[in-house]
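Next up: a single chain in structure tokens, the form predicted alone.
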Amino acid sequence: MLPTPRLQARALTKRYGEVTALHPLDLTIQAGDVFCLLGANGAGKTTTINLFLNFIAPTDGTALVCGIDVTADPIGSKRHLAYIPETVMLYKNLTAIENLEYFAALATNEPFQREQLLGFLTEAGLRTEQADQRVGGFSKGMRQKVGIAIAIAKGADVLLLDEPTSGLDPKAANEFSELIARLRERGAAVLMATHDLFRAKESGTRVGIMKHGHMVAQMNTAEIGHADLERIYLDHMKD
């Protein structure tokens, strides 16, 4: 018996009034996968995370967290997920043990120690003297950390990433794609939309290229180079 994808998208749906802003789109995701959606601006890729997290209501078709309806179990769906936006919102004037504590305490109901607390942030990617640090004065990259730190602490068995490599510096974005990496070896799975082919291929196991609301191509990562993911993007852009 095959195991309940972590994702899994049903000839999902989202029309506004004439516009379809995604096709029908059948896409399953299981445990340590890491599915990057490539496409330009308006391809479906943002609807599409959207939809996982019941942020808009699909026209047609369903959305499913390890099994579970988002639109008909909405609560229950969102203790498996953890959101990884493009700018992670956290209080900027509490440090990043403050809010890792603030919100891992909402997510999960349970009082953390502080050494749990750092040893989260640490698996982040964090500094150990950067946790007593207020996070108004951190940098994009460790600000994703202290939002990773706290999917770690919620236990999230899915995480939803919208351009998280946007903006980062190099050596920034590879330690993103070291961190992805360490997630998906725990078993996570992970959606990722981004408009970078290079970490595309570097920490996705299999991406998907939309295009005006269609996933218009699928490949497993380990069977392309960098080059030939390039060409195959570029080419599918064309009008």
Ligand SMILES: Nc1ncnc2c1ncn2[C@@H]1O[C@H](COP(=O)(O)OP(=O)(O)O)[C@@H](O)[C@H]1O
Second form
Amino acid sequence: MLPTPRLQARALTKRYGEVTALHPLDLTIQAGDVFCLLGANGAGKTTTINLFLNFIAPTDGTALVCGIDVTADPIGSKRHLAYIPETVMLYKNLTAIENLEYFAALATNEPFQREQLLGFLTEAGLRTEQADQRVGGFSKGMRQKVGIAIAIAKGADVLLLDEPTSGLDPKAANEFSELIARLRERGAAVLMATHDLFRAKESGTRVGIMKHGHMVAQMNTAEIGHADLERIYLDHMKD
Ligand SMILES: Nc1ncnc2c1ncn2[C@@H]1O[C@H](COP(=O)(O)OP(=O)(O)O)[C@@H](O)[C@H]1O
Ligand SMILES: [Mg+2]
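Show the form predicted together with this ligand, please, the one above being the form predicted alone.
Complete assembly follows, chain above in first position.
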């Protein structure tokens, strides 16, 4: 028998009046999968992610996280999830480790020792001396590392990321890809919306192209080259 998928959409649908933001979507994401959602603005990427987060209610269909229906058991499903938006919200007057301590305690109801917290930050790619700096002065990439450290502390089985690398310089984006690879090795499942075809091919195990609320193509990244992905993507963007 197959293991319980980390994420599953069953005819998942979202309509806003006349606009169908997401046409019935069936999607299964297993542990170790990094699924990248590609598509133009307005294609339905954020809608898909927000449905799994239960930020919005589906018009039809079901979103499951580790087998848990997110509408029936929002708290239970959130226990498995970590969410990294484009801008990770942190308290700018607190240091990285203080932010982590606060948000990790909030997520797990557990106190963590300084050594453990430092371990999570290091694992997320922050340097030791950065742990005690206020995040007010942090770059976007550094804030995301704190967000990843929170996800690691929480032991999240699933990461949902909405355009995490937009606005990152190439080096920071590369570091981010390495982080994603490490999370995948830990057995997490990742669903990530991105405009970065190169990174999607590099860090994704699968990519899905969305257009006007439809998933129009899905591929395994191992089976295609960078140029293929770009060509397929651009072909789908033609009207
Ligand atoms: N709250 C809302 N009310 C009405 N329409 C919305 C709302 N949120 C999103 N949409 C529409 O749903 C579609 C998909 O949006 P979205 O999922 O944000 O796309 P993406 O993240 O791929 O850019 C768009 O046409 C958008 O205008
Ligand atoms: Mg979006």
